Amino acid sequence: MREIKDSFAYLSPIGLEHKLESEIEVLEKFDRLYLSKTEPKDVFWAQNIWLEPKIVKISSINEAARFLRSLQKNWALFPYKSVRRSMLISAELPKIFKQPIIFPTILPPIDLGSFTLLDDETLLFSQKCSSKFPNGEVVFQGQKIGPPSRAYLKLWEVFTILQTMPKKNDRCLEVGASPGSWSYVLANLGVNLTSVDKAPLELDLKKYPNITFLKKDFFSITPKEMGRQDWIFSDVIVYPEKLFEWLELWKNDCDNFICTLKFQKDEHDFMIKNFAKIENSFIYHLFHNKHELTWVKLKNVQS
């Protein structure tokens, strides 16, 4: 067995293989994984992180099997070379759920591994990996009535990996709010929230009497005006400096963010670190996310 030292492998969502080649330094490249010694608190474009990755020689399906067994129990296939092989590999291993989930959800208190076969007789694998859902793919038990669009799939994932979220009377404020369905997700928690948007939601507000809604544009909403605010949640699509400028004005009044950041050019990406070095917050590629970032900010949660 060959440990590689000092370096991570990095599975870059679908389609934004460009994002994750721009931030790091690609030693090995597998279709969507690549092996780098960029750290990971400098990686923001991967849908899962191989946190431990090892290459070992194997002659056999069985003997791969049992080797990946004796090492733990739940392990995710990666496919990349060999690939009929290494579903035959995959199914000699425990089974793992892949069923959608239905949230809320608890994550799974045991580390889930990651494999790939590079060649018949090669094995690139990590016991443990940033993600607790196979390749970094959280798919939900989806809900056809209620959300205006699929949009609420984001919240969802993000707080199934916080495993937190606001609680019954928090104060919330949603800008960028429309059609509604971050809203929907919000106001079925039982919280007080305003959403703002000059554009109306597509929700029947009768039916959420906890729902607040404000026509107005999100960039003239002050603290002074609403007061402070338990969870500040933002979908807009805003250029992120705006988005960045605008936080400033809450960030002694409100202790909670949740903001999605948009890029629609890559010359907006340098405010990537901008948002990273603010304290206590966090950034994730969600399986949800497509082109886009979501930027955490918690009081009290490490992740």
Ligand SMILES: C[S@@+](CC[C@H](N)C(=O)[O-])C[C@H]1O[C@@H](n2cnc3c(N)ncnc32)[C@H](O)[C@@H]1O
Given for the second form:
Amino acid sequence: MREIKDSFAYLSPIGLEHKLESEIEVLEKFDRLYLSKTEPKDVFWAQNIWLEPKIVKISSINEAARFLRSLQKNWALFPYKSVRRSMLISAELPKIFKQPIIFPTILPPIDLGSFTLLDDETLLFSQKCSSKFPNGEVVFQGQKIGPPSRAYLKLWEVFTILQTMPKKNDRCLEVGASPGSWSYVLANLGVNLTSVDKAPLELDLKKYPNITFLKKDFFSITPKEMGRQDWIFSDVIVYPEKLFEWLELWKNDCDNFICTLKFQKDEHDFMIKNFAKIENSFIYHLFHNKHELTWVKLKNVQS
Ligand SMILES: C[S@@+](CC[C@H](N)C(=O)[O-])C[C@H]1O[C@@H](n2cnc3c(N)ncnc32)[C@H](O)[C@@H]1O
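Switch from the form predicted alone to the form predicted in complex with the ligand and give that structure.
First the chain shown before, then all remaining chains and molecules of the complex.
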């Protein structure tokens, strides 16, 4: 077995390879899986990180499956080369938990490893990975009626990976809330929600007495006007610099934050590091994020 010393394998989200390539030094590339010595703390555009990649030579499907099973129970395949052979190895391994998952769900405390074949006889694998989901793909059983768009999947995903969410009656402020999918998720948690947008919500507000809708520019919303909040949510399409400035106003008046950072143009990428430097905060590229990242700051840090 060969350890790939001080290296990590980064799996890029589909179509965002250029973003990942811009932040790592690439040693080798296997489709959208990259070997690199760049530290995970400096990498934000990865869907899964193989934290301890190793290489081993195998002579048969049975031998590969036996070897992986001897290390741990749960493995996810990233299909790259010798795909049929790697699928036969996967079929010899215990089934991993069922997807799509139903929200909310308690994540089982399992270690999920990842593996791929580089050729018929070369197995690249990692017992430890950053994501508890196969290839970082968090697939939900969707909600056909209720939320006005698919954006609710981002909030479901972030609550699932954090294994935390607002409690009933928590004071929540959501800016850029229209058409209202995040508001739908939050209102159904029983929180006390103020939703702000210049455009109306496409939700029947009579059904949700716990939503107060303000038709406003969110930049004018201040802690003085709104009072202390337990959570602030933003999925607004705005330059990260502007959002950062507005969040500064709230640093002493809100405990928890979940904000999408939108990066349609690369020249705003420098702001990622500024957000990452904020204490007790994390940045994820969610499976349901596109050209955007999700910044999270929690009062009670769990991970
Ligand atoms: C991507 S959508 C939000 C989707 C929402 N999270 C959902 O789940 O339905 C972004 C929203 O931000 C709003 N927005 C953009 N700039 C704003 C501003 N300065 N003040 C208030 N709303 C704004 C837009 O009107 C738009 O409805």
